[in-house]
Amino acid sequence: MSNLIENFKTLKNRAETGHPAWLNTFQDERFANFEKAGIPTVKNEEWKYTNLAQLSKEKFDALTDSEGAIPEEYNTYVNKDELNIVFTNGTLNNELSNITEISGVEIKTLKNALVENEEEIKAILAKNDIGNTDAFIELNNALINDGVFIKAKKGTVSEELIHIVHLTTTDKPIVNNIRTIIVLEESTEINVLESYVAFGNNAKYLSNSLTDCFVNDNATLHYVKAQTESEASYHIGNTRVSVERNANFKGFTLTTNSGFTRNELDIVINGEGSDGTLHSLYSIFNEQHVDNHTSVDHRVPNCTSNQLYKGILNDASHAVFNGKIFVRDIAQQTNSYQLNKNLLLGKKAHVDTKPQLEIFADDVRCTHGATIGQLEEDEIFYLQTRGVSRKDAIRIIATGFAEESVEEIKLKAIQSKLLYLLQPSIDNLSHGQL
């Protein structure tokens, strides 16, 4: 692991050139806590089932430009006519990127937030009190160079849907270190989707991204993180969500064809009458590894949460679900509900799933759960009897599992796109129940 370390500070020393004084400063804090924590590994529990040893084995350098030919796929997926911040390779693509204007919502690239919101970002960047902290946030702080500011102003209401997309089109072991801020004023609503993508793209490279929300009271961020990145790619990300007094974090993740995953989200509920929805769909093959760990931390009496976690699995896939769910013991009249629910059609496909509860107070009505099965040969037979393949039926039903999850997205705009997203993996159901 001491190789990987000595590598990522090497990059820090690059991402440094150029930034103030001030940042340089975080930067180096925040490596040295890197340092003192450490690569995690499977002795540590919240890694058990997620072993990063072949990870640590490997050598990343960082991009400044973009290079490599942008994919068919992406021309399909990312409407033009759309607000679209596009990065390449880590590197802003000014050419693909369409940053319109949208009234009462200021977006900017962080490299200019950095310079024109120098007071705002510091303060965000030293608040480390909205969710958990771990390694790979550190590691994302000390290697801040550029990402996403955007900040909805008090009273904006927007059905516009903002674009965020981290496209890799080089086939050379880069890090993507990304960095997002969202923070909704009063009464605000906005539509965010998060994108990374490769598209076939066979590239050794680590995506460690870090996105952080800030929901202020009476507003709702409807927020999704799509992925369909290399297959031989790691990715880690970190989702960290403040809601405050009655306000809504509506959050959609999406995981599909992507070689190692490991998304973290964590939300804490600051505000009374407030509420945290996390839904999510994982479609997954060959020898795919995603590991889903959520946290939401009731910190105020009268609120709700809702998670909701769905999984296809086929071939030798591997699924991970450690779900927590923490009521302080002023948190009266909670209502919170977890659920996991996968779907295995290959023999050698396995999940390893973690509910969990932790109640301080007496007030509360909190569920959760865990279901592992496959198709019900009974569905299977029955679209048989009308004419339909075994292959077909298999599809049709897991289609149905799949489209469930995505119907619940506001926009559809962005349902349009996790479709379009999620059918390869639909059509690598060729496996144990065929």
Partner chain sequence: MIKPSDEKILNEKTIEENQLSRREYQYGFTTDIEMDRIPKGLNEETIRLISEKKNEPEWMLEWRLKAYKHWLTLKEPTWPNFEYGPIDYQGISYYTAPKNKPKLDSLDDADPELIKTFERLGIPLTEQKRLAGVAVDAVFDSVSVGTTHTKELEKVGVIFCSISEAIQNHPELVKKYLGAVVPYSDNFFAALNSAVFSDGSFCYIPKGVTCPLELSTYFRINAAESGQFERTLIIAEEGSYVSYLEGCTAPMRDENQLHAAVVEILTLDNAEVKYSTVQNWYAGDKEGKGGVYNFVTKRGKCEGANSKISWTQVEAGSAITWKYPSVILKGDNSIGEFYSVALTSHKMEADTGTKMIHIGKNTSSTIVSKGISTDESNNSYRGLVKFLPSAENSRNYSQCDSMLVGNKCSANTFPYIEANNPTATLEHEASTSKINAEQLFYLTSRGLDLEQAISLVINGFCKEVFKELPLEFATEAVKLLEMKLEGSVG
Contents of the next structure:
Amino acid sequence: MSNLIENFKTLKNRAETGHPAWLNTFQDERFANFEKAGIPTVKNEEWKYTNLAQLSKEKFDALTDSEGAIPEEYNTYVNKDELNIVFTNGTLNNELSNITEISGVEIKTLKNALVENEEEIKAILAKNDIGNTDAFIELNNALINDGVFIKAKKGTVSEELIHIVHLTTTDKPIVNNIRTIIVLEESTEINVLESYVAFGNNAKYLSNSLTDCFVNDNATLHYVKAQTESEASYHIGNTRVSVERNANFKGFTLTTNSGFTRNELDIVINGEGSDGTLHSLYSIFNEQHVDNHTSVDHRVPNCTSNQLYKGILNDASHAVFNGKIFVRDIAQQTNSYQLNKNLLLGKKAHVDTKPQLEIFADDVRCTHGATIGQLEEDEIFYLQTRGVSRKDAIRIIATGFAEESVEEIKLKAIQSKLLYLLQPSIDNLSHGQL
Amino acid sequence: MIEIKNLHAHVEGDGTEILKGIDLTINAGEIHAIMGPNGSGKSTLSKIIAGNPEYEVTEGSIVFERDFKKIDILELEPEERARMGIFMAFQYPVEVPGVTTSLFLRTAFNEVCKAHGVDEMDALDFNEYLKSKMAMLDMDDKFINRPVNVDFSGGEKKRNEILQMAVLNPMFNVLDETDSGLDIDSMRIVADGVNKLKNDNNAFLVITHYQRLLNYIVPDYVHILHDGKIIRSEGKELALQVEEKGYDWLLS
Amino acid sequence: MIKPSDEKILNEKTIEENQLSRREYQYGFTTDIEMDRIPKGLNEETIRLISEKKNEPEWMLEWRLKAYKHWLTLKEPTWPNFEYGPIDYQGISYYTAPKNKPKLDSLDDADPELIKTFERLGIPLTEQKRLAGVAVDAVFDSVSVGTTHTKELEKVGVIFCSISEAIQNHPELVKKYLGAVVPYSDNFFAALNSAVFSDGSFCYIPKGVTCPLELSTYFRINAAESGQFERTLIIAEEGSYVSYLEGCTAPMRDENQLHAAVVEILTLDNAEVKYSTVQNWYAGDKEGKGGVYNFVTKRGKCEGANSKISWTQVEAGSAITWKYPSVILKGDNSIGEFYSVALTSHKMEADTGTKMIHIGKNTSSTIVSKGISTDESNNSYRGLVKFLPSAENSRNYSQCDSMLVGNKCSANTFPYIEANNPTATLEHEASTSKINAEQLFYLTSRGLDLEQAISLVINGFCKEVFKELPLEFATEAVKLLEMKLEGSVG
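For the form predicted in complex with its partner chain instead of the form predicted on its own, what are the coordinates?
Let's see the whole complex now, leading with the same chain.
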């Protein structure tokens, strides 16, 4: 057994007791699955371009009580008047949280939900037909420490931002297994932002998060995940979404100025007339690594899906995109689109991209594409002739490339937060190449 | 020119009868309109005339007369009908990726030439011919080298149908709900095209749900189709009555 | 190419098949001919025997044995998107040759059956009938049976002969270049080929020469329970040009036949090689019984600056095709191209694509792949575009389109793109579309007959590839696809 698996086993045994018996059994099974799967290597096609060899050598600690000061940036980033559920170092921070009520939406920590909605949570945890399973999903199930449960009751439409914040302030190498469950009943619409932030903390830690979204008939979920973490950190995030009849999932992932990130977003389209939109922006520098995996599984006819992943890579950063569109034989009239666009600016930056189509139905329209390129010299020159320095010109054009993406997000409150997180990577462009 | 007698038909492999005995005679120089509520069998009739294999004719005949010869066309393949001079403008023109409009129309045009013992046209001459037809319909040259109907707007697709009509110069034309989904400007362009093409030697069957189109393409006769049968035939005034009162008064 | 006339068909089963379906495999006949064949099985002795039969020099035997020893250490690859029954490497005869093998320059001594066979395939070999403008090397089972136009080529210094002859007559060239692009250690099937290859074509274009003829090799597997392991080597010296064609057929047999070829191309400064293939090996019947396993390694290396290698392929046969003609773009400003049409029907499996490895500065590559899947077949594009850190200002454009006919087939696209240089530019596009009854009705309602309609749609879909083929090949390719598609559409 590898050291890391041994390490996790110890953490599991040390984890707090007081769980109901079914949960202990469930977690034991899941841990056994994790052990069986093991830490993936680059021989595994899904991990070809993301090497976990370094992670395998690390040793992690259990969660510690909140410690470390709250950074200055936090107060700029989080608006304390909004609805915030804040975890510091994996534990709910009551002081920073502001769990106001939204009528028709149930919002609580997973710990509370395990008591108050035990049967419901039990049923959700038992579901295993949503998207892929992999070692880290099993690990999350086996080691869940806390998280959030959100349920929009039938007919509820809310424009209010629900902000879940995972802030890391400790310098201990903790491992944080966060679980978020979002359930949208029929004809509902809500906006959720999940932020993973460390603001200047340089600690080595592992976030292994799992978010499950159930978007039922005629509902729309706007879900944004934003990440700015420690450069020494590891983030492995799985998001699984099931979309039912006439429902919409509008997802956005921002990764900027983080360490080693792997994000997997799997959408299963289960009901006719529905749409899945997955947009993303990654803007990275130094030796940061971002791996985005997506999978859209069209299981029924007459649905659409749309993926646009855009990246800006400076210095020696590395981005991976692996997108799958899977159209089952009965999924006729599917209209599916996927594009990965990369701006490769750093001299040692590199990109590995693999947009894939697997199609079993004949009456469909699927297109995918990938581009890798630099900024247009014409555009840079044009700005220079107007008196802008070359570096500023590059920064301005790249900012445009980035902001265009962010502006598609519905809530302005989320847009401004993402632009704030983006700033350091944009500033970094001025000391890049060229 | 065309004589439809006691036409019965159903969907291939499905027993439900859609046409239940249609009788209709159209002479050269005439414009006939068929109106009717949704599901009355209007589009089925046009598809059967063109020879769509999705429908099976169980009874009756469609006799087409050309050069003093009368032929029952029901046994003929779609292309044989087309070469004889029967043309249908599709309600939903089909996209054919990779095949340019000019190549498609030249192939079709030369097939018609061959069938009538006329010399085929080479690519250069044909493009000139095509451009002259496009100019007549006020169409942009850019369509020539674009794949057939791919990424065309609704109006462009319908105009492309009329262009094909102009190029192939058929005798009997069926317009299957050509007005559906068109804004008023696009409809006017389509109607103008039809009016330019109309002469004493050809005939039109205009199938529509709305009277609007018939203000621009004025019919000699209007037939109301209901439940697979023609229940009323009169002059163009009938269309106005339908516009005013709907179909219900005709059905009772 | 000329189609065989309606002469007596030798195989009873073939007749039945022809009556059942218009989509006959017209090359499914077998030739009754006296064969010299070594016993089935593979061991060091087999290799010594092959080498001895070919009267090879010692260095050649040693190379084969090294390859064989390496092969023993390799594991047969498995493939993510399909499975096939185990191949019994001991159940294959590795050398099968017609007796009375004709001598060079004289096909008169050849078995008349053999000459007839190639005539039926549309490849006349005799002096009177041979194709004008195309020099042909005909490979029957394990050996080359004749090469036409050699004298004309000699005048300009082009060497075009079977690789066996090249080993005898031009050992210095073979020794220098064999394995230079595809080393014997490259992969399982390349290692096997290196150990047992029996024949193939050799082609050398000297400095500054534009080859006056199209060169072509025609491969025919005839014997049962044999494999074909040919090896082709093309060397284009500075400033030279050649266009090379390859055609393949095999009889209908119930058991699978293995075809594991290796093709190596090397271009020096300013040289260009254009390699075109129309592959129509027997694909098995409707139930997926029989057919050729087509596991080949094709690779070109643009060694010199400003050189160019272009692969064009029409893949319409084989039960399983597993083939990735690749280009290593080492010379600065070199160009690699891959144009492919792959059509699968019945239960065929095609997994094909290319690798473009950009090493030199300002290198560029173009990939255009068109897959058509029908019946219950499975058609995948798999490709790699890689920019190494040294590949400054390099470009790639890829386009992969699939067309599905029916609902039991599948089309997959797996492009791998690895960019390690910030000045690289890459664009990849892929799409799927369909050919359906509605489309065909629309076209026929304008006066086109069904055949014209299908041909128009297929031509439209594949035109970027067909325009890369030499004219006769393009016509043949279109006919081949139409024939295979009829019955699947409509």
